[in-house]
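Here we start with a single chain on its own, the form predicted on its own, put down as structure tokens.
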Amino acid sequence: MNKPATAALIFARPTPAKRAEKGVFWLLRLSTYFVLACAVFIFLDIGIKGGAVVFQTKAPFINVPFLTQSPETLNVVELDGQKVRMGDHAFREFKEKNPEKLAGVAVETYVYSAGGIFPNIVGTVLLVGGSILIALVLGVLSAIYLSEYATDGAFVRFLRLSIVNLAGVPSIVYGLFGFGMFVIALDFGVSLLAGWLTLAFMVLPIIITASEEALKAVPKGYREGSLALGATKLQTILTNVLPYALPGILTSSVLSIARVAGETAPIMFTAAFVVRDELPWQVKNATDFLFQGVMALPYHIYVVASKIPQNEYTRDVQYGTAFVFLFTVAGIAMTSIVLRARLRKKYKW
């Protein structure tokens, strides 16, 4: 006598819906894991080799040349039967005191692929502080009177699609923006505050969008509260509000940061040199600062892997600037987390 199916039997018995579900899951799932995979692969890769330039196994196990030094020319000569490497400025003072062992030797020649990438360093942090700081006070500003002073109507609901729709420009499209406006129009020329500016107008998007949906967030008692002690719109948005929202802007600004860190496109129609001689503060005025071209990670990797042909020393360079270039990012992104996390546990609600 066959026995009368339960609720859960029922419910367990395989229809073709639930098979389709279940294609369908895991399929969103092989994708997910394939997506990570990807990346995991391409940071591994990143990490074994220019870990392998950066660090060595002997004291003082970091390659200190290749932090601390400019990019130079490479030279390779054969002396006594062993190839031997030497920077451009090691060549020249070899060559001055033993021009007798180079006659007749060929030495082959390799562009940016000896000394290091300070200047490479320097360059990319200023531009990522400097566009992040005008980026931020500009965002927080716009979306200050977006959230807490405009009247609700067709023209702010026009200006916010407008913002939205700015976030998804291209890079180049603000590279060539910043190159007519600021490089030529202006007149900075191919500056570090050309680049800042660039670079702040491309992620004035994203911060002034997440800074508004962080100052909504905040309730409406705190403002009520502070209005019903007597106090202005502006010292409520100060102190009642504003310091609430501040965890939510710097999220914003750790995503900005990775994209600002990042672009290679922007920068190289307006701020970035791809050899300087000089680090940026060295100059005669100090308005010389602002107005002077710098180098940068980004766009020496893209120089170096795209620009000169391509050898087994070129690839060292490219690998250890990626490396670099991964943990200067991460190192100014971690510092922008901490920051948030000691604003959450300061201002709860």
Given for the second form:
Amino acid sequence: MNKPATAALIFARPTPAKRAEKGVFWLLRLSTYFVLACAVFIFLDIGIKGGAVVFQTKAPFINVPFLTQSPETLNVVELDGQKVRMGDHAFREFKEKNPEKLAGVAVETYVYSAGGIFPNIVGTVLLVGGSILIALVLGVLSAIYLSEYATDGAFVRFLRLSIVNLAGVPSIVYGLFGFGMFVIALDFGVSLLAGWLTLAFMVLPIIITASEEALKAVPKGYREGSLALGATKLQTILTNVLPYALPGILTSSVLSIARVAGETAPIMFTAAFVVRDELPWQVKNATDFLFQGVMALPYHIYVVASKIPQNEYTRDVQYGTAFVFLFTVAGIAMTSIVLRARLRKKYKW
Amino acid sequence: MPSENATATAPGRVPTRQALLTKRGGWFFGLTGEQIAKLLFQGNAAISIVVLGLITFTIFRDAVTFLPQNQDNLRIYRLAGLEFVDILRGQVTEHSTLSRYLLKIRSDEQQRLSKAGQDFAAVNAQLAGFDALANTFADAALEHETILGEMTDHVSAVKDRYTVASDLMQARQNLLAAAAQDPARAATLQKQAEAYEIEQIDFTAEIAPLVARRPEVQAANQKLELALQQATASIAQLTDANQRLALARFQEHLATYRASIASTEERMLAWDQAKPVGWHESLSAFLFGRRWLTASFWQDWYGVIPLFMGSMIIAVLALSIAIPLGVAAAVYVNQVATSSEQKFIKPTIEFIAAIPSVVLGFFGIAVFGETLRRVSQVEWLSWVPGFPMLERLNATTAACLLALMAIPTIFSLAEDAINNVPRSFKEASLALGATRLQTIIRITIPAALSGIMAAILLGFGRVVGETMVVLLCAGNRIEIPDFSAGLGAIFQPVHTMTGIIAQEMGEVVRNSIHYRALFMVGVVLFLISLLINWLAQKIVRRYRISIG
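To test you: the structure above is the form predicted on its own. What is the structure of the form predicted in complex with its partner chain?
To see the whole picture, the full complex is given below, headed by that same chain.
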């Protein structure tokens, strides 16, 4: 047997300080993983219960009606000792065909609990798409000005100050602003346009800051080289700065898509309706398209979570909607994170 | 190359791209493409300033008119005598509170005795003396209650008449305005307007009989005083130590109550109907008002304090969970974790920020609130103040979920701050023989402290400004939490500033005082977020200088 050297023995024995260090590190580790566990639990809870609504074991494996129909009122009828669930349309047909069966039978109704969430998905896509378009155009152009043209002065300092402060304003205040400004003062009514502008202004500060950072990250040498070869400033920006900053701008925009899609408070009274029978493209005049309210996933979740009871009949629509919404937003956010990780590797100067 | 002056008259039109990129120009309003591009970018940048201006302008414009409206509201409150009646009401309410307190002592005593094995009749016989006291006490204020009831009816009627009259006045003004616009129908409209019989209400005369009843109240007070003296004398014949303690406390309350009767009387005497309501009174009624009461038949109050308290309680709770966890995670990831762990944990925590708040709120309603209540009902946890929880949705439910939202913010900013500490600091400390823990606690964290502070502030901003989670999970009761419950107050339902806007904005009548009040709340939120941002920037700037 080899006896370990004395020195090794001394250093291997944990000193009190070492032991304390280990304990504290474990505490830190546990806190970190506790946070992760909480998040994972939420994802699993909604993923499992909502996944059961959206996915099926039989072909076509996806609950197509849920994704393609409009919300309906659910009628629960007790027939022959069994509780039967029927959507509003089905229930009316059934009532006409066999009215004798329904005589004296108690009918429980749950609003929005049957059918699907198609108009909500459409509305969300429309809201997000339009507002991101507005925000990106405004934001990227502003960022180019700030990073390439602006020289430090009162105007620019005030601009930066306002952007930083706008980024911290609560989203409900944007909702108030949109309501007071677009819905009432400009008389758009509760409309897609009001929602677009409200949401666009809400993410504008984020897009500007992130895009400016991406532009600033392009090395000075690129610009100087181009200018030295006789290109104009605009040419330099278009050919030697923007292409390299574009990936960074892209990540920021994907991130803001996730943020826009996830917000409820600003659209509650600027753009969202609880129920709207027609789909957004079913309008009389083309101009009506902009001035119509839409249904949206986040607002729908708020309504079904707060206004209808939680039980086995309403659970499907609650968890199903939450599942679709959460995993769409999470998917967008994931794209942004993956994109950023890739681009960091690719563009290193 | 394009010609020197490529205006529209030139035969060969210059391709747009070339025109845009050329240095020489003046093809559009005498501007070169360069200048136009710069203007375009500049104009876009200016838009964000315009947006900030618009936001400020919109919410402030709708908010400032709240002040005169509320002033008017308070003026009517005083003129119609509601304020006068409320002074007396305060005294009567206090009396009935004390009366309820006596009943509670009685029921406790009754329970104690029946647990001790006595039957119902025996218990009642034993408590007969106590009942006599309680009844005399309750009856002592009967006269006051009658007077109060009569007064309430009187002033309600006056106020109703005033409301009707002012509505008619408004209708007449609308008709006259329409008449001025439309000459064809002017005559008919004017006739309609004249047809309204609008009552002129002389508030002083209406309220005079009320004020004249002051001697009556004084007389009633004297009788009450006598009755209370008797009550005080005949108290104290309970055997149990706890009950005697409760009775002693009752006597203390009684003493303050007796002292307050005189001051109520004085206030009633000093009450002056003609005293004008200043605008600062209107403002302080909002800023320091302890009641948010809308659509009340008696008087509407728009005091922001209950909402502000709700927001603050939730924010402080959420932060007290999020700060330790967020900072611990930041320290762990930056200083302790292996690089593979880092690569996994960092994006995952940042990913949490992507969970939409309404989904978190739904999770709170569907799962978390119920779980928390189940846990609170476990027998061996009953020592925790506030357990078992009375409500599933309360400040703590919302705060736990908000903490999860604040953690990514605090984590990523704090991690940045720790990352920015120069490596030489750490190396110097390690070289002197300090352990890693000592280095972290004594060197790294203090050096990054201001960055961490800024992170915490921004996390606070995030929590205060969050809407959906508090709207769904905080319980939405507009009341200042009852702090007499000690720490248990955190398990009471509250309402918040963001929540009230989201909840009431949809149903409120446009341009009414209630609508303006909601905008005032928005202004408070806006100012809070400006303050937080300003503080965070200030802290970060100072930090930069100190690192040098």
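From a predicted model like this one, the values you see are computed outputs, not experimental measurements. Residue numbers count along the first chain shown, from 1. Take the two forms, find the largest set of C-alpha atoms that superpose within 1.5 Å, and that set is the rigid core.
- Relative to the superposed rigid core, the position of the CA of Trp281 differs between the two forms by less than 2 Å.
- Fitting the two forms on the rigid core leaves the C-alpha of Glu224 displaced by at least 2 angstroms between the two forms.
- In the core-superposed comparison between the two forms, Trp26 has its Cα shifted by at least 2 Å.
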